[in-house]
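The chain below stands alone and is given as structure tokens, in the form predicted on its own.
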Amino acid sequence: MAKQKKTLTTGFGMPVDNDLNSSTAGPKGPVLVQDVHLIEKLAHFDRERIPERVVHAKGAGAHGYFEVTNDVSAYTRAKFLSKVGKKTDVFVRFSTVGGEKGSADSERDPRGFAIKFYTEEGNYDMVGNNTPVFFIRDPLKFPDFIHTQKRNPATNLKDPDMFWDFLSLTPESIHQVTILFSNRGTPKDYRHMNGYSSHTYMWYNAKGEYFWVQLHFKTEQGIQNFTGEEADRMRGVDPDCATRDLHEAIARGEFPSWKLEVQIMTPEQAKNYRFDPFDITKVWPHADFPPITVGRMVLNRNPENYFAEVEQAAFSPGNFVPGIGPSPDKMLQGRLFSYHDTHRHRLGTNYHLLPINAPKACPMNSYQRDGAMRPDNNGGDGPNYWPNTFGGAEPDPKLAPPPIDVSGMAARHAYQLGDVDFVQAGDLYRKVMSPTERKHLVKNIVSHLKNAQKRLQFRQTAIFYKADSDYGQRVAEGLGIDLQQVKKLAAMSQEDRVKATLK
């Protein structure tokens, strides 16, 4: 007996239209506030876990420094960047994504990159990943995609059915997926891996011109990957082993290093670039937006308490200075709100006072009192509103980033979904890896994709397909599943597919 259909609601009864795109202003955003259903759901996604972090719940820190070595502010006013040989303090997390605290240094998952620059203008942070792209390009589907790759909620085990659904409902992952599933998926360490801020962002310089940019922070060591086959055994030999190998590299005076190198874009050339330069599925050719170098960092020194620093340090994309700001990226717009909602929630309302997060560089002064764990004097006996008479600071005009345009019909804009979102992934299969790196690749795949439902194997085989017919054909062959189906199902348009592989 078929199982009756139930409409989806908000946590209150009302029933939803849409789960999977946000309300934008227009196609390409930005995301609306008034989209009570996007909140409600980031809102409660981030209270899950009590204390551990929803997602880089294991990591490890140092700190160090930047260094500029490259003019860039014809792009920025930003004053951390203003001259070469200017030096900014950093603390860095590295981490895994969906892992729990417990978890294994080597599993196959992407690994967080977040830096906090302590500038004399306020506290900047590039929160990244190992990687420039990213599974889905919309907020409204990050609760759904974590859960996917934690535990099933009957169970409790790692569960390959809920994994392979969403991703091959999701036809926009593929490209994230090829590079998870590469040996990129599984880095030897932290120190040899890179950093990108995958998230394109907004620089602005003194004159009011604008920019959008992407960061990559180039590792200076040489990238270095472990096999599944290493890092399978590695998990049994030390779980630990990235953690292991920063703390010690440091402590032995071997300080790693990574080059900051940024692409840059006009607002006229995004208009019409031939990817959406705020789809956070794709990047930027370099082909197109050579990279311009800008400095260097350096992590000198581990920290003297893990739970003062690493465990309580806080990121947030949302944590700007003067010269840089945020673009209408969808996945960027949710997190500008998720994080910070999520370390007040999981450090406390007055988090940004813990050493490890409070500016360095510069007074704090705000209007923000009370509240738990509140360590200083709480703003003394001076006002705690504006306007006032009472010498309170004062808001600056000058430092206000430059206008954008921003219009578009109020709704839940989809993507328009097509080739553009294999072409990416089919181009680092075909002209980027070599035949031994498309051999692991596959290899990797076929291992876990194996343990998924038949109906499944084929859609996300045929997604694959999509991407370079080789691709395809090989995951097949290594699944054991029919080519032929596989070909006829990527024909399809995703709906087709979906229902082809229900029956």
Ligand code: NDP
Second form
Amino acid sequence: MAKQKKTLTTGFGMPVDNDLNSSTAGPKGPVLVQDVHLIEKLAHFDRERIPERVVHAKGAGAHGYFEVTNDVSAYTRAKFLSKVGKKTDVFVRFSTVGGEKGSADSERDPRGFAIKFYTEEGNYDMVGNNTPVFFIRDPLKFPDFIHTQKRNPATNLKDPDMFWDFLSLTPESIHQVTILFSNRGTPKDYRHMNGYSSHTYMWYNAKGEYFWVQLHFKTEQGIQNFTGEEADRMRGVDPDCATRDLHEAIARGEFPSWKLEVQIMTPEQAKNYRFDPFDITKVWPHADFPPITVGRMVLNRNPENYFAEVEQAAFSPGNFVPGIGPSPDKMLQGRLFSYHDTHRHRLGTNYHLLPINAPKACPMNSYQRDGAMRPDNNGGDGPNYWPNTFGGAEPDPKLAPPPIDVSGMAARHAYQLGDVDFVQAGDLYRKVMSPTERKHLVKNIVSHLKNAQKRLQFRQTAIFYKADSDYGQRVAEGLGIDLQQVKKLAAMSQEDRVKATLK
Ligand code: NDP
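Structure of the form predicted in complex with the named molecule (previous: the form predicted on its own):
Whole complex next, starting from this chain.
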């Protein structure tokens, strides 16, 4: 809080003489409409709320920096990654996904992990999650998926039937469902979790060679999760536990940090890989694509004002810099559209000019003009069209990304569900999780799935069984449903499984 004495003013700067008593006709009123200070104060208050984000509404953020610790210039020409020791300012927003703005931080949910790098070539956003995969791999399914994670349209309650009906009709979700219902679905706070690009992106170097990459931000605090019971309890004890933890840790000078690693796949490897490397329901196994260290991110400054810096922060996977580009990942392609679109709705068409979103380390020289709430000089007296011969900003052809070969028949191509879609969830259960983690996973699933209709319990448990027979068996036992029936359903095609569980 500033200590210097200041005079209160209206929004337009007129000094205010009294901010406790409305102007009235006599001491008992009525109130006079000529009290413009009162009218302005009420009218602004009436408009304080902006739409909350349709997903990731509850979040916390912090400022910091990213420092390069390893030379990756052979893979990308991005200047902020160009040499060891180079530092770039960042702003990070962590969030839950499904809950409303006032919902509890300890809800079982993926966590958003969005980073804005203020680079000298424009702002680069890495808009990821704390999970390396996602539930679906086609953006056409996204609005439906999110509806099932939110509230029933009739009761306005969270609905286990909607939740499990959709997931069991969408078996490609099994990998992410397994992570979500492990204790990684209830991270203790935002400092003790990893962040992943989840999508594959393109990196290209100064020679025009390109590579497919996946980014992993590994917490240097170590992974810490709540058990299901601890997370449930924390919802009541401190619904803002992760927000509070981040703020208090930074205020104490305990600055959280993450190591950035990248997995790299050449275009040739991508062509011949045993599954689609752009399918976001899958990870690239570390043994095939060993992670390479890139740098380190440190968060060392709390926002001064939550609304200005965190609520108005707007990230987009479409914010690239030269050296980084999109991959054909269908989900990513949908997000390239949707993020800017939702921010235009939420914040207005000039949201990129808000201080938290505007480039800090380079000029902004676009020909976009006008629009509601244009706070800068709108390009001044410079030309507002291209091409021009009046000294306006020019495109730089040297920065063109390498061309990539794209061809095929235009159609609504379906992913064919195959055994490969169950392998990684099974591997996670069998090879990565400890016996205790498996026990917690099954317990967490049972405590949620038991609230859905029996037929949905069968359909979903058959999918767990397809990932791993022990996994399916233990969920069936926990639910007290017939294992033989689960096995029969697991042996069927998805189409037949759905038909067999319609009632
Ligand atoms: P590895 O044994 O090389 O890697 C396993 C990785 O799993 C670990 O490095 C760790 O990654 C992550 N992990 C550890 N415990 C858990 C847990 N309880 N829940 C979720 N993830 C955990 O094997 P692979 O690379 O072949 O992957 C095997 C499985 O591991 C995958 O099917 C996937 O489910 C999971 N996994 C793989 C990742 C990858 O990029 N290859 C990333 C994350 C998970 P981290 O330190 O990044 O958390």
